[in-house]
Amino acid sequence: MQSCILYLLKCLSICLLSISLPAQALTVVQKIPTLSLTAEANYMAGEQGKPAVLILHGFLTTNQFHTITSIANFLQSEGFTTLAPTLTLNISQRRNLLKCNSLHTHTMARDSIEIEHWVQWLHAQGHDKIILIGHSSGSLGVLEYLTTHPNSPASGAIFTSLFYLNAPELGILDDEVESARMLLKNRINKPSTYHFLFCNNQYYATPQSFLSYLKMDRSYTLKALNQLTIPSYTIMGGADKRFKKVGLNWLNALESTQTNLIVIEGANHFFSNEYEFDVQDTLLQILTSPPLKEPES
C-alpha cells in the first residue's frame, strides 16, 4: 500500500511539474548525406554546466516510445539538455514504428552513422559533454557505435535492459542465417522472412540487413563493454522476462565486465509502472557523481 501511495504521489509531482514549465521542445531535422537520408530529432536545451543526453530508443520503435519519453521528460526536468532522435531505418523522416512484415533494409552500420551525426550535431551545439543513452536494442546501438567510432566526443554512455541480439535461444535459426550468408555470397540481396526478435517468423528483410545485426552476439557484446574507453554503467531490471531465454548468468557476465552494473529488482524490461521513478532515480544518481559529473571549474 505505501509503494503504492508513493507512486501516486511521483505521478501527480510529475503531471504538475509539466504544467508549470513552458514546453521548449524543438524537433531537428538534419540531412545525413553519406546515407541520403533525412533524421528528426526531439531537443530541448537545459541548463548550462550539465551534460547534453542523448537517449535512443529500441527495436523498430521511435523517439515516442514511452521508456524513452519517460526518461527524457524527467531528465528535462532536472535541468538536463536532452536529444532523442528516431533512427531512420532506411525511411527518410520516418515517425511510425516499423512492423515486422515491413521491408526492411536498414543496417547496424548505418544506424551508426545516424548516431555519430547526432553526437556530432550536439556537439556542435556546443555541448562538450555528451552521456549516451539506449534503451534495449538501442543499447546496442549506441554500443556499437562507440566500438566503431573510439574518437567519439561522448564522454560517458548508460545501457539499460542490455542483451544480445544473436543466438540460438533467442530464436535465431542456424539455417536461415546460412542462407541469409548464402545469398549475400551470390551478390543476391533479395529480402526474406527470417526469425528475429519479437518477429519470429515475420522479420522480412534482406541478408544483408539480417545479418548485420547479428554481429551483437554474445561474445561480441561482452567484449565490447570491455574496450569502451569512456565510463559506463547498465541498467538492468531483476524481473525481465528475457532472463528466461539468456539466464540470469547473464548478469553474471556483466559484472564481469568494466561496465557498472546495477539491478533494479521487481522491473521488467521497460521499467513500467513504479520502477519507471526508480530507474530515474538512478540515472539521476549516475549523472550527478563521478565519473560522469562535470568537473568543478
Given for the second form:
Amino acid sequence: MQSCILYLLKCLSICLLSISLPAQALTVVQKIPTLSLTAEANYMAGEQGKPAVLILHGFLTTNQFHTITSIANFLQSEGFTTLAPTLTLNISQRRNLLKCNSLHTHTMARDSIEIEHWVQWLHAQGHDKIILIGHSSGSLGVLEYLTTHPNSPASGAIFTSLFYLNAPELGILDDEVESARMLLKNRINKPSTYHFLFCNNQYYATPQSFLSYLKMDRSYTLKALNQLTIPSYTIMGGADKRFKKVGLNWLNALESTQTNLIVIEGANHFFSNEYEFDVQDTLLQILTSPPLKEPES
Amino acid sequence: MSLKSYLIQPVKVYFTALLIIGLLMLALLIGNLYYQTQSIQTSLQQKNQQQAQEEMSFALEENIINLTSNLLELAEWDEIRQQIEDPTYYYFWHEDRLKDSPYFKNHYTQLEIYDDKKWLLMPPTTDNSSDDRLPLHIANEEPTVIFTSEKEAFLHMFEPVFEPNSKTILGYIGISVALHQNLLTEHEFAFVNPDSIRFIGTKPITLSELGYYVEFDPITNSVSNDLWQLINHFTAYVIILLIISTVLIVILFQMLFSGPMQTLSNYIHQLKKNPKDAIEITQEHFLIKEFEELKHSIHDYHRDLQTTQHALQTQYKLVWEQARRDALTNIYNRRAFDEAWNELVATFEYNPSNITFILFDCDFFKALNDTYGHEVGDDVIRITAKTIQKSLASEYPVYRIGGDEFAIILTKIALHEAFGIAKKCLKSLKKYNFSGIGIKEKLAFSVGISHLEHQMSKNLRDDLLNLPRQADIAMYKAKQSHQQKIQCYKSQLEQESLSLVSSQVINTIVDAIHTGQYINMHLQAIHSVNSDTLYYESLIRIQKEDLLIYPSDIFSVVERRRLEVEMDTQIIQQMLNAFQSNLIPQNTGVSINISGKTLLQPQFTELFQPFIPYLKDYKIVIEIIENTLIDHMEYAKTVLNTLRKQGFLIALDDFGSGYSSIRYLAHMPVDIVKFDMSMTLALDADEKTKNIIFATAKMVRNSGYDLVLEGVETEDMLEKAKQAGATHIQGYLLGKPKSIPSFT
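The form predicted on its own done, now the form predicted in complex with its partner chain:
Then the entire complex follows, led off by the chain already shown.
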C-alpha cells in the first residue's frame, strides 16, 4: 500500500517536472569513421557539476526502449546530462528494433567502438565526469567497452540486469557454436540461424557476429567486473526470470566481484511498473553518493 | 340500323377473332411484363456494372495508396539501409530475411534494392529476362504496368531510400506487384466478379492508364437473376398455360358450340335443300341443353311446317284446279290455256318438237244462244267440251278459251295425225244428237289447225307464237266453207283474206301497230244534247307520207292477223301522250275503243292506270263492242266495274249491230249506250222500224244509260235523234274527225 502511494506520488512529480522542464533532447548524429556508419543518440545537457550519463540499451533494441527512456528522462529531470545512443548494429541511423531474423552482422567489438565514440563525444562536450549505464546486454556492452578501453574517460559504470550471454542454460547450442566457428575458420561468413538469447533458432547472423557475443560467458563477465578500474554498481531485479536459467547464485557471483550489487526485490528484468521508480531512486542514490566499493587499484 | 354484309360471318370467325384478340392482349400483357422485367434486369446490370466499375476504380486506387504506403515504409526500414550500406549478405538477407519480414507482401513478385545510381544493388539471383521482372536499371521512377503474354499485369514501383533526416538518396527500392493477386488478396469484392478480372494490355503503360486496361464482369445480382429466372419461368408457364387453355377452349368451343351449331346448320341446310323431304333428326346429342332443345324444336317445327305445307299444297292444288277449270264445262279455262301455252313457249327452244294448235268453234252460236236461250247455249258448250275431250287421248286436255271456242295443243305428232284427231273430234260432234236438248237445227262446228314442223322451222319461237293466230285464220276459213269444216293453215289463206288490201298498206299497218309509228289519232266530237259540253271519240288513222289508211283497212288487217291487243295498246299509248302533251281541249273528254281480246287480257285495267290523274278534269270513256260484252258478261262485269269505280265511264259501242239481247240491258256494266250507225239510219226507215228504234232508245234511257246516236249527218236526222231521246249526238253534221295535232 505504501509503495503504491509512493508510486503515484512519483508519477505526479514526473508529470510536474515534465511540464516545468520544457527542454527537448537533441538527436545527435555522428559518423563513426572507423565503422563507416552514422549513428544517432539522444542528448540532453544537464546541470553544471553533475556528471554526464551515457545510457546504453539492451539486445537489438534502441534508445527508445522504455527502460532507457525512463532512466534518461528521470536523470534529465534530476539535472544530469544524458546521452542515449542507439547502437547501429551495422545499420546507419537505425531507428527500429532489430528482429531475431534480421540479418545480424554486428559484433561486440564494433559495439565497443561505437560506445567509445559516444564517450569521447561526451568528453569532447566538456563532460569530465562520465557515468556509463547499461541495461541487460547493454551492460555487457559497457563492460566489454570498459574492458577493451581501459583509458576511457568514464568515471563510473552502472550495470542493470547484468547477465552473461554464452552458456548452455541460456540455450546456446554447442554444435551451433562449433559450426559457426568452423565457418569462420573457413572464412565462410554465411549467415545462419542460431539459438541465441530469446531468439530460439531464429537468430540470423553471420558466424563472426554470433561468436563475437559468445565471448561474454559467465566467467569472462565476472572477470571483467573484477578488472574494472572505475567504480561500478550492478542493479538486479529480484524477480528477473533469467534467474530461472542462470540461477540465483549469479547474484552471489556478482556479489563476490568488485561491483556494488543492489537487488531490487520484486523487480523484473526491465524494472517495469512501480519498480521503475525503485531503479531510478537507486540510480539517483548511486549518482549522488560516494561509491560503496572502490575498485582495487 | 343497317348491318354491313361483311359483318355477318360464321361463329367460328368471331370466335377465332375474339380468341386472337384475347391471346394478343395476353401476349401484350406478358410481353410488357417481360419487357419491364428485362428493363429492370438491364438497369440492375447497368447499376451492377457501374458499381463494379466504381469498386474496381476504388480497389485500384486503394491498392496504389497501400502499395505506395508499403513502399514508403519499406524505404524507411532500417534493414534496407543496412543492405545499401553493406550488401555483402544481400542474397541471404533477400532470401532468408526479407521474405519473412512483414514488409514483404505476398503479392510482391519481386522486391529489389537499387543503389543511388539506380542500378540493382546486386545482380539478380533469378532469370531477369522476362517482362515482368524488375529492370536492372531504373529508367523511370514512375510506376509502370507491365503486361505479360499470359495476360498478367505487374506493377513496377520504385521509391527512393533517403538517409534519415536528410534528403540524400541512398538508393532505391523497387517492387513488382502481381496486380491480379494483389487485387484479390487486398479486396473483398462485392460487385466485381474476382474470377473475371483480366488485364488486356500488351505494352507497358503508366499507372493512370491502368483503368483502361482492366476488364472484369460484375457479380450478377442473385436476387435479380432469380427474379429474372422466375419471370422467364413464369412467362414460359403462362405461354404453355395459354396454349393448353387455347387448345382446351377450342376443343370445348368445338364440342359445346361450333360442333352443335355446325350440325344444326347442316340440318337446316338439308331441310332447306329438301323442304319436302322428311329428314330424320340427327342422333348426335349436344351438351348444351339449349342446343338440344333447339335441335328438337327445329325438327318439330319442320315437321309441323311440312304438315302445314302439305295441307296448303292440297288447298293450293284445289284452288289451282278451280282457277283453271271452267265452271260450265269442267275443262281447263282460258287461264290454264295461257299458262300451258306460256310454259310451252318457255321450254320449246330447249326441247323443240312438232306442235299442232287446233281451234274448235260452234257456228252461229250467238244466234243459237239468242234463239234457244242461255241454258241451251250452256248445254251446247258443255256437250261440245265433253265430246271433244272424249275423242282425245287423256294426255291432251281441251281448253275453253272463249265463249264457244275450244283449243287443243298437240305435241310430237305429224300434221296428218293432228288432222286425224281433229277429224275424229268433229265426227263425234257431228254424230252427237243435239235434239236431246231441244235444238232442232243441225249444229255446225269449224276447226282451224296450225302446225309447226320444228325441223322445217327457221325461227322456232316466232313460228310457235304465230300458231294461235294461224289456227284462228284457218278456222275463219273453215267458217266460210260449208264442206271443208276442217282447215289447216297455209300462208295463202292470209293472202286470200287480204287480197283487197295492198301489201304496202298491210306492211304499213303492221309496222305501225308494232312500232307506234305512222299512227295519227283523230278525234270526232260527241255533243251533248242538253248542254254545250262535248267529248271526243278517238279514231285511229295510219298515215305514212301520202298514204292515209282508214279504220276499215286497219281493222281488216288487225283482225286477220289477230293484232287487236297490240293495236289497242298503241291507241291507249297515243291518247295518253295526247293527255300528257295537253293536246286534248279542256273540259272535254275522250272515248277509246277497246277490242274484246284486249278486254280479256289479264292486265287490261292496268293499261288505264296512267289516265287516272286526268279523270278529275276530263271525261274518259272506254268503248266496248256489244258482242264482246255479252260473250264475257261475268268477266267483263268484274273488270269494267273496277274501272268505273276509278272514275272511268264505259260505253257499249255498236249497240244493235249484233245479237243484242234486251234482257242484258238492265245489268250491263256500262254508263253509255251507243247505237250502231244502222240504227241511226233506221230513223229514216218505215214507221214500224222507227218505232222499234224509238222504243229501244226509250228502254236504254229508262235503264239509266246515256244514249249516243252516231252517224247523224243531216238536220232531220239530228231532230229525229233528239226525239228518240239521244243524250249525245255524233256525226259529220256536228263535226268530222280531226287529227289531234290540229286541236292545238
